[in-house]
Every structure is written in C-alpha cells, then in structure tokens.
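One chain follows as structure tokens, the form predicted alone.
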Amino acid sequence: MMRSFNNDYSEGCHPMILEALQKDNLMQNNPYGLDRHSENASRIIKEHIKCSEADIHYLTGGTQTNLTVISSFLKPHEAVIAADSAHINVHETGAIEYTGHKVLSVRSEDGKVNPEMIESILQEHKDEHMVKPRLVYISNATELGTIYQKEELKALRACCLTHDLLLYADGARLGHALCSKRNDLTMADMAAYTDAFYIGGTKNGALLGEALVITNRKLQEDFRYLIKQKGAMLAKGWIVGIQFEMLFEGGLYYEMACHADEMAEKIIDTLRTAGYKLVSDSSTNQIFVELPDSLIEKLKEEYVFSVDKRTAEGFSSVRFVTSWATKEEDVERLINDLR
C-alpha cells in the first residue's frame, strides 16, 4: 500500500463532519446559503474573530473565492499585487487574468509580500498608460508553507491604508498557520488588519468549502449578486454551513491542523538531524526539501510525494505534505526510511 503524502485533500472529511452531513441528510434547508446551519455557523465565526459587523459566505474551493473576491473588488483597469510564489500567479490557470485583472508579481524567497516589495510595484505603476494596481494578496500559510508574523500583518496593513490599497487573505491553511509554534496571529488579528480573508475547509478536514470573510463594510454590498453572477452560489449551500458548524462549535478546526503541523515537525526535525538541505522555512504542514534523486526514486516506491524541480546535479526539491489524517505510524516509516 503507498503511503500518500502528497497534499492535505487526499481524504474525504473528518468523521465528525460525515456524521453530521449524514444526520442532516434527509432535513430540508433553505437553499443558497440561508439555511440555519449557515447561519449558525457565520454566528459562531463572528463571535471568534469578534467582528459583529463582518460579512460572510461559502465557497466551494479555494480558486473559485480567489477569483470571485479579486474580480469583484477590483475595476476593470485595476490589478492584484502578489509574491511571485502566489497561488493565483502559479497555480491558478490564469484565472485572475481571465477575467481582465493583471497579476503584478515580485520575487519573494520566503513567500511573503512586504511593504518594500509594495513600494517598488507602486513606483513602476504611475499613470494611466499601465495597470492601477490595488488590491494586495496574501497567503498565509504561504504556498511555501512560511507564515506571517503579526507585526509583519500590522506593517502589510498600515501600507495598504497609506496607498489606499486593499489586503486580501488566501487562508486555505490558515489553520496551519495559526497553529505553528512560531505563530503569533489569530483569527481575530485576521480579521482586524485584512478587508477579506478565507477560512479554508477543504484543506483542513472539511469535504469541500470554504469560509469568505469580509470586514470592509465598503465591500460587501451586493455580494451576493456578485457571487451568483460569478457562478459560484452553491444551491445547496447548508453543505458547506454544516461543515464550518462542525469546524468551529468545538474546537475541531485546531485540533486538525495543529495534528498536520505535528506530523509534519516530525519529519522536519530528522530532515534536519540527517543534513538534509531545505528548500523553504517552513513550519506548518509543508515541507520542501532537497533530495538525492536516488533516493527519491527509492522513496516513490512506497510514497506518493511530488518532486518540484532539479536544483543540482543529482539532486532535486521535493514536497511533503501531511494532514489531519495523516497516521502517525507512516510518519514514523517515513521517518526512517529517510534516516
């Protein structure tokens, strides 16, 4: 039997969540998102980032809210600013291009975006023969698995106010980037010195969803036609609401993610104990590392893993990824094999 380690989705959803999306099964709910699960759960999410006024809705996956959220926030000549490594740069189809909105890029080694890296995009972008840029993106954790530091969000923000530019944040493993030990954010701190950020589900135990918070009054007006024009309003939204109920009542949503950061501390640690080179800082659930390409080939006999790119002569950089199902007992295998 292989040994997946190849992303955080590869399962279904916690049994707790199954459970409930099964006892619900044959109860009847308002569609569109307006049902009292829905409902419950945008209650129980405001009151844990202790925003009463923001708005909230549900999305199926992670591409659908970065495209609906970016296309409707911005004008037609505005654009996105985001690291080089960001997911609506990389791994995203051209989606934010395909609905008219550039994508200006800057080199970050780390994954994160910072008030310099706004500044130079800025300077370069001054009159109306070039793109306005607008919004600032994020992710946190990054797609490196590096996360933000709450004084590095406070300076992201206080730049945005200054150039009147939005800040937006990707939050598909915001769970594992809330539960590093190097963390020092929280949810609450998102929703303070962000306009919008998601809650990623299906990332973190959920089956499909994700959470769209909007704390920008200014921008939530019309949402809903927007995301129904967009195409992404889910008919049978007490789905998703169910899932984010069961996520937040109890605590489950930390309890997941920092079990995917364990596993993955684990690995980390021989990583570095056998001198393996790592290829990113990472302290959540994602690890990229530098193998001998003989041993990855003898590795890919047992696990399901995915090599990014040669770095040198006989070595490439390859990506772990645990979850909130990840056994421990396989970490241990793995572990070992790589000693």
The other form holds:
Number of protein chains: 4
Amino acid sequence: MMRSFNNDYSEGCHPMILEALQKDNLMQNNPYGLDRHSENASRIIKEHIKCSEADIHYLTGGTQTNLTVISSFLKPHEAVIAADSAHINVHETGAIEYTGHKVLSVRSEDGKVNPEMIESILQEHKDEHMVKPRLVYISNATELGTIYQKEELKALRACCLTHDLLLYADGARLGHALCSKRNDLTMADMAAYTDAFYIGGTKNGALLGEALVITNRKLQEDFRYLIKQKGAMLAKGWIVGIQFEMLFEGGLYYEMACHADEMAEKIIDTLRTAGYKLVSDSSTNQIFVELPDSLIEKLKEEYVFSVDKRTAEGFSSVRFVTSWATKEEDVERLINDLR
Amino acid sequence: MMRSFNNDYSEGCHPMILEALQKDNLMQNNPYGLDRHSENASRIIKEHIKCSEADIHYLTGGTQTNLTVISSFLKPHEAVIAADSAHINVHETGAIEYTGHKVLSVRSEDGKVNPEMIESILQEHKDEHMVKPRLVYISNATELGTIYQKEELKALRACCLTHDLLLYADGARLGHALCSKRNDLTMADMAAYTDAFYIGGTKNGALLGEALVITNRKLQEDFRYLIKQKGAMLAKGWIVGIQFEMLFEGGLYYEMACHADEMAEKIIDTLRTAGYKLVSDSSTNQIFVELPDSLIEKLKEEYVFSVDKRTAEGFSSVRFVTSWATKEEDVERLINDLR
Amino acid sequence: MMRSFNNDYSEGCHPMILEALQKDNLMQNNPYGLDRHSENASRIIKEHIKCSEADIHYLTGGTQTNLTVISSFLKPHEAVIAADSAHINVHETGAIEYTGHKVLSVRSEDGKVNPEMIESILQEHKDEHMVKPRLVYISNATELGTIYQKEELKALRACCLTHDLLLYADGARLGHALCSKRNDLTMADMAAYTDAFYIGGTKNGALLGEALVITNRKLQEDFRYLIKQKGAMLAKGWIVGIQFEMLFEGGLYYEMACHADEMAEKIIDTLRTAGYKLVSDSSTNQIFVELPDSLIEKLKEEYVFSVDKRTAEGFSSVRFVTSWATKEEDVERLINDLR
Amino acid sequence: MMRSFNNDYSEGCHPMILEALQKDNLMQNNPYGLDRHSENASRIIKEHIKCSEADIHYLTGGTQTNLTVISSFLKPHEAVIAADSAHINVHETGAIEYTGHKVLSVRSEDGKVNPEMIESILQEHKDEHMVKPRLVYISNATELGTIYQKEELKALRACCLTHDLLLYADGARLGHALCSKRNDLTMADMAAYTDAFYIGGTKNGALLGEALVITNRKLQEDFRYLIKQKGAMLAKGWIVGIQFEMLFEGGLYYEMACHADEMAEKIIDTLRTAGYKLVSDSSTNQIFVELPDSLIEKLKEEYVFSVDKRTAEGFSSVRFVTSWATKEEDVERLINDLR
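If the one shown is the form predicted alone, what is the structure of the form predicted in complex with a further copy of the same chain?
Everything in the complex follows now, all chains and molecules, and the chain you saw is the first one.
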C-alpha cells in the first residue's frame, strides 16, 4: 500500500470527533447553527482567545469562508491585498472576483505580506479610476508553510490601522502555525491583532468545518444573512459545532497540529542534512524541496506526494505534507529513503 | 421531553450512514469528490435513474446547489421562472439574485408551476428591455408538500422544449414526493423529463449532502469549476459520497421517506376526520393545517411545531413535519391530542 | 408625415442646450465631471433644492443611475421595495438583480408605494433566511403618470425613518410631476424627504443625462468610485454639466415640462369628455386610455403611439406621450380625431 | 492661457459632428439605437471593415464597452488575460471583477500581449481549482502608445484559435494606431483577426461614443439585452449613430487621428534629438519620456501634462498627449521649449 504525504485531508477525522457525532446522533437539535453544541463551542473558543465580544460562525470550507467574509466586509469598489501565492489569488477559481472584488497581489517570496508591500499598493491606488484597497488578507501558516512572528503581525496591524484597512487571516492551517517550533503567537493574539480570522478544522482532523471568528463589532452585523445567501449555512449546523467542541474542550486541536509539525520537522531535518535545497523555509506541516528527478521517480513507487514543477535540468520541486494522521513509521521509512 | 414535528432535519443521520462513515474513517481517499465512494455512488445512481450519460456532483446543501446550478446554466440577462412560494424566491436570502439573476415568480396556490403560468410570463417578456426567461425551477415535493403527477411533469417538459427553456427540479424532499401514495413518477422520470435535478439527502436521513444530477450534456461542461468557485467543493468529498452509496445501495433512501410519509398520512387523516381545514393538499411529510388558537396553545406544551400566521379570528395555520426519525408513538400521541 | 405621441425622447434637445454645447465646444475642460460647468450646474441645483450639503453627479441614463445608486447603497443581503410596475422591476433587464439585489415588488394599482405596503413587506421578512428590505424605490411621476402629494411623500419618509429604510426617488419624469396641476411638492421637498433622487434630463429636453442628488451624507462617500466602476463616468463629463446649467440657470427645465403636461391635459380632457376609460389617473405627460380597436386602427394611420394590450372584446389600452417638443397643432389635430 | 497636452478628450468634438447633431436635432428618431443614423453608420462601417456579418453597437465609453463585452462573452469561471498595464487591469476601478471575472495580468514591458505570455498563463491554469483563461484582451494602440504589427496580431489570433480563446481588442485609440507611421494593419484586419473590437470615438474627436464590432456570430446573440442591463443603452441612441456616420462617411476619423499622430511625432523627434530617454517606444499620440525635474517645473508654467512618477534622482517620467484638436503652434512652442 502507498504511504501518502499528499495532503492533510486524506482521512476522515480524529476518532474522538466521530465518537462525539455518534453520541449525539439521534438527539434533536435546533437547525442552522443555533444549537447548544455550536453555542458551547463558541463559548469555549471565546474563552480561549480571550475575547468575549467575538462572534463565531461555523462554515464548511476555506474558500466558502473566505468569499463570505470578504464579500461581506467590502463595498463594491474596494479590493483585497494579498500575496501572489495566496489561496484566494490562485486556488479558489476566482471566488473573490466572482463576488465582485479585485485581488491586488503583491510579489512575496515567502508567502507573507508586510507593511512595505501594503504601502506600495496604497501609493499606486489614489483615485477613483482604480479600486480602493481596503482589506489585507494573510494566511498563517502561509501557502508556503511559513509563519508570522508576533512582531510581524503587530506591524501589519499597525499599518492597517494607520491606513484604515481591515486585516483578515485565513487559518486553514492555523494549528500548524501555532504549533511550529518558531511560533511566538497565541490564538488570542490572532484575535487581538486582526478584524477576523478563521480556525481551520478540515486540515487539522475535523470531518469538515472552519470556525470563523469576527472580533470587529461593526463587521459582525447581519453576518448570518450573508452565510445563508452564499449557501454556507448548514441545516444541521451542530455537525460542525460538535467537532469544534471536541477540538477545543481539551487540547485535541493542538495535539493533532503538533504531531503533524513534528513529523514534518523530522523530514525537513533529514532533507537539510542530506543537502537538498528547501524551496521554502517552512516550519509547519508542508515541505517544499528540490529533488533529483531520479529520486522522485523512485519515491513515487512507494509514496504519494505532489511534484510541482521542473526547477533545473534533472531537478524538480516536490511537496510533502504531514498531518494529524501521519504515521511515525511512514515518516521513518521516508526519512530512510531520502538519506 | 418535547416531541418535535418542527422539521425533518433535527437529528443527525440514519445509524447505518454513520456506521459507513466510521468504517472508512481512517482510510485515505482522493480529495474534492474524486474518490472511489463518490464514483461508486454515482454509478449506482446512474443505474437507478437509467441514465448513463448523467453527471453527478455532491454538494452540501439546497441553497448552495440551487445557486450553483442556476448561475452556471444562465447568461447574465436570463431569468428563472418559479412559483411565488419557491424556496429560491423566499427562503434563500436572495442567493439567486446575488448571482445576478431575476426570479420571475408566478402566483401558485398549490406551489406547482404549470405551462399556462410559463406562457403568461413569456408573453410579457418579449424584448431586451426585460429579462429573458430561460429556466423553469420546480420543486418536488413543493414547499407546500404537494407533488407533481407524471402527466404534469411531461406537460412542463413539452412546454419547456417548445420555448427553449431549461427545466430544473429542486429535490430537497424528492424521496417524500416519490413515496407519496399519490405519486406515479420514478426517479428515472425525473432524469428523463428535466435538464437537471437534485436528490436531497439533508432532509431525508443524511448527515448532510445533496446529489445533483445533470442530464443535459451541454450543461455538464466545466461544472466542477463552478462548484469550486462557489465554495461548494468539499475537501473531503467522500463524506457525502459514502452517504449516497449507503442511501442507494439498498432501499434506504425510499424506506426513510416512506416512513416519514406514512407518519404524516396518519396525522392528515386524523385532521381531516376531525374536520380541520387543511391549508395545502399535501401528500408528503409536511402538513399545513388551520387550528384553533386554544388548541395550538395546548399542543405547544408538549410538541414543537411552527405557527405560520393568523388565518382568522381565533385560528392560525400551523405546520407539522414528520421525518425518517419520527417515532410512531409520538405520532399516536399527537393524533390522540388532535382528536 | 406621422405625428408622434410615442415617447418623450424622440427628438434631440432644446435648441438652447445645443447652442450652449456649441459655444463651449472647443474650450478645454477637465475630464470626468470635474469641470467648471458641472461644478456650476451643481451650485445652481443645490441652491434650487435648498441643500448645500448635497452631492450631485451627472450620469447618462436612468437605468445606469438606478443601478449605480442601489448597488452602492446596499449590502449584499439587502433588498429594494418597489411597486410591481416600477421601472427597475420591469424595464431594466434585471439590472438591479445583476448587481446582486432582489427587488421586492408590491402590488400597486396606481404605481405608487405607501407605508402599508412597506410594512406588509417588513412583516414577511424577519430573519436571515430571507433578504432584508433596506431601500424604498419610488418614481415621481410614476410609470403610470401618477404623482406623489406632499403628505404622501412625508408619510413615506416617516415610515422609512421608523424602520431604518432608505428612500430613493427615480425622477426620470420629475419635471412633469412637479409641473402637474395637482402637484404640491417642490424640488426642495424631494431633497428634504429622500436620501437621494435624480432629476431626469433625457425625458425632458436634454440630449442625454440625469443629475443624481445624494443628500444623505453617509451615502455620499466614495460615490465617484462606483460611477467609474459601472462604466458611468463620461470622459467629457461637461457635456452633461453644460446641459444642466442651461436647464436650471433660468426656468427652462420647468418650462419644457409644463408644456408637455399642458399638452397632455388637453388630450386627457378630451378623452374624459368623450367618455373613454382612462386606465390610469395620470396628471402628467403620459396618458393611458382604453380605446375601441376600430378607432385605434384609424389613429394609427396618422399618429405613432403604443398599444399595450387587449383589455376587453374590441378594446385595447394605448399610451400617448407628450413632450417639450410636442407641437400644439398636432395635439389639436389628435383631439379632433378623438372627439 | 495654458496649452494642454494633458489628454485627448479635453475638447468637445469636431465641428462637423456638432453640425450634424444640430441638423438633425428636431427630427424624430426611433429610440434605443434602432434609428436610421445608427443603421446607416453600421452599414458604412461594415463596408469599411469588409465584414457584412458583423454586429455593431454604440456605447458611451470605454469602460462601459469593456465590461459589457467581457461579462457577456464569459461564463462565471472564465478569466481574461491582459497586459499588466491594461486599462481593464488598472484604470477601470475593478469593473471587470465587479462583473465576476478575474483579470490574469502578464508582465509586459511594451504594453502588448504575445503568444508566449498566453501560453505561460495556460500552463499555470490547468484544473478547476483555478480560473479558466478564455479571453485575451489587447488594446491597439496600447496604454503605452505602442501598436501591433500585422504579424503580431496574426500570431495572437493563431494562438487563440489553437487554445480555444477569444480575442478582443480595445480600440479607444484605434485611429491613432492605424495612422501610426509604423502601422501595417487596416481596420478590416482588426475585424478579421479578432472576435470583437471597438472603434473609439471619445478619444478621437467625437462628443462621446464607441462603436463596438462583434464579428463572432455566436457572441452576437442577445447582445442588446446585455447593453440594456448594464445601463449602457442610450434612449437617444442616434446621438452616437450620427457621430459615427460623420466619422466614417468620409475620412474624418483618420484625418483627426493622423493629425494627432503627426503632432506627437514632432515632439518625439525633438525629444530623441535632444537626448531625453523615451520611456515607451510609442508611435502614436501618447508620449512617455523621462525629463529633469527642473525642466518639468519650467514647462508646468505654460503647459498642462501629467507627471507619472520619479524615475531617478532629479528625473521623473511625464506624459504628453496630442489630439485631433492640438494646435500646430502649441506643438512648435513646446518643441522650442524642449530643445
């Protein structure tokens, strides 16, 4: 059987989550996210992020969350600033543009956005013949596996406040970011320094679901209308609520993300020692590395992973992804084969 | 404990479905609906509807399915014809309009659309100063619990072909329609006489999910792009695929719908016998009836159901809904209390 | 030669307007509406409507103005309330829906909206499963030629304030309304009792152009961005500015509208005396009347006018429109032929 | 008085055009572009471009034309390829994105798009997680004043046919392109090698208006609906029709553009001789050049022109634009001052 390092959403969910779904399965709940599980999960999360004024909504996926948030926060002529590699810029089939808004992409080697990039965009956009930049989209961890340091996030926030910009963080892999060895942020920091962010469940052991946290009071108004209009309101909303209860009642969310990061770290260390060129300075569960095509061919016989593109004669860059479900023995074997 | 006749999505899912999810939980699957379960479910359904050329996609909810379908099938100036009570016209927070299309509603007492209504709309819309009617939206069962007879569906189809209109059926409660005592349609008929329709899972025992069937070849093209763009593509798509495998491998889908219909029938018979005025001639699992306010107050102590509006001095119309999970003993008790 | 009562936009413009365009033709102006003529016209109009805080923008047509205004004022889930005969509901090819918003139409015999209609809509729209009514669209004169009395407008305004609704008036034929014998409103009243309205030029002697007046300060922000985005910002914006200077420097705007209304009044009086059934109680320049088909056929030999629909065996309703350019002799002749 | 080299739309229109408007001013015409002038203009243009099957529509501005065309031609998930400096990418306030479509910009030094750029975009966009490139947008002349050679246009066309892409040309300054000394294209070539293009009037001596030419039969269908829906259908459509009659009955369109190009050439020659660095290799009526700030300051006392940005210590790039209305004496004076 093939060992998969293809992505972090190949399995169902952590067994404890399925158990919780099972336990409650035949109980009656209020529909549309107004149930006791969703309420309880929100209570737990608000305590965890130290923000009692936050509004929390449960949606089913990242693209859906991003498009609902961004189209709700912006007026028609307002635009989003994002890294060129941002999920909304590349991998959402134009979902943001479909809601009417331009994504102003900035060239970023490491997938992160910084104040200089924002200010350069602002300088170019000065009158009504161009869109008006209004929201900065970041992801933590980024698409390249890199993470934001606390000082970086604070600087972004300050820049946004200066220029009356909103700051929104895509947390599809937020757990992996916060569990990274290099991380110095807490989830409470994410709440404190952004107007909204989401806590990704799909890529960290949930069956499906993301928890959107809106801390900016003005942006909270009528948000359930927007969720419904975008087709993002589940009739059986508690299905997601139960999962986030389980993820945050104890430390399950972080346990799973830490496992993924640790598995990745072992691989990264091996690659570094073996002298391979890491394409991105990831400290989370996605590894981007340049390998010889001959090695790639050999690895393909036993492992599933994605080959991105030819980087040089005889070399290509590949991506390995670890997850909460990655088995230590598979990592050991891969490490062996990489050496 | 209260006995709920509030809706057909208050419980999780049929235990067999959860068992199937459990069984496969730690197996690795291809993401985004390209997995073996979704493929297998589609094979089974295509056989069931006798249409090997159909394309089948799994989405998470009705509003999402409706907006993805309609915005994909229409050009910007084209409009939808629907009954005034249609879900897309009333209960989707303007989701269709958000995608840019006008819903041309026709007054319909029983929630159904007929060729005369369509032709009257066509006669009013003749030039480029008005929208161009292009798609007829029906639901079976309708929002009022009524169903289409085979002759009615055939007449609609003929009318649509004559006027180059598309026909799309919302099947949120398709199981309940097909299990109705008055029904003479098969699911294969639904496929044969429409361009697309969906088989509702959420309201008939699935945890979540709807199976969209597109039979018109020209409308199939690039549909996965549209699903992704609308935020409707689940990373773990097999979650829905597994459920539809389970629903259609044997007769589970019909068993559950038939149970709901039978429970409703008992209540309808009682109401009729007791001389209450049925607001809609439903033969499925939604019952609309006018009751004295005094009775309503008394029932509220023990049952959950929705009160729609005052209909006359001292009377209001209420809705009872039965489901796959409705217990026979609760129905017996309600019947007793209604007599 | 045929005498036309077909519409009020069959000729170019009042000769004085063309003269003004001619006079300035080779002078250099700032582009995009930031020229001295537009500024001067706005100064004159703000004085005329007694509202120094108003923002005034010049657009090229009614549909364009309506769609730019409404899509700018509303959030994605918010909807417009309008009469069923409203221009935005029937004759703009779904332009409002294209910008994403539902038009909630109310049945209105005379084309006007009143507080009862609004409140009935509000009562039906109470939660996030439906759109949120947010703006009331009226036209003065209406599509049926009727007009609002001051008390009616004040009552609408009060109702809107009570329910936090915006009030916007389409003034494609505002001149004709204000010049009606029955009118008791001033243009300053239009400014005082609405959040925005537009002064129609196209249908009252301008070559093209409408003057949009936004009095609500919060709705003024960034409006030029919206104009540009909708393709509604003319490079040579002064072309419209010059026309509105000419229309409002003296009394030209009212002179032209009064002429049209007087011509219509003569026809209406004749029709009434002759015993024909007036389909709408118009007091402006559009006349809707039921005539015998035989008479219609005879009139068609000499006059251009529109036949709306069969109203009874042997009878149809027709529309005659007068304008600033309608010749008295043509009216006399028509009157003669109608007697 | 200041001499303006600020843009090519500072004056009204060529006197002959105003005369034509005057002559017809009080004649009655059919509304909405269905008049004899528009028909006649279209007949003339179709003959001129040697394409009897073309459909021609008259709109009021470039942004409006671009957004109506692109939103009509594309399905929701389809995207436009354009140069990074393209008008639709920078200067239309996100009009294309507002209609729901992503603009995929390619880095282009000279403002032109070539097959290599297209193929590189196609290689990156291969599945449903990304938008589907479907239309190539070019402008001739480009935003940088450069033009396409016949071989370049043919190569683009071939590339588009190979990859099932549409080709659309923005002709805001098409006259200036075709009159350039380096040009080897005819307007018939523009028709032959694109699916649609527009002939700009606003920037070449018309009061307002652009003539959109759609040669691809499949894209012609229902186009008037789209024009109306976007608020782009003038009630008095003949206002634009008359102008295009006048522009193309004789050689007025080319005469005006040639004058503008000749004026520009004189300035370019002077700048070259004087050793200034031309920022773009323009051969049309827009000149981009780097000048010393000291000279810029001096020129500003007598001339109006735009300063784009600082290019080096003590130097900035500026833009001079000539037009049909540019006076030879003003050019002579500028030349003198530049030497």
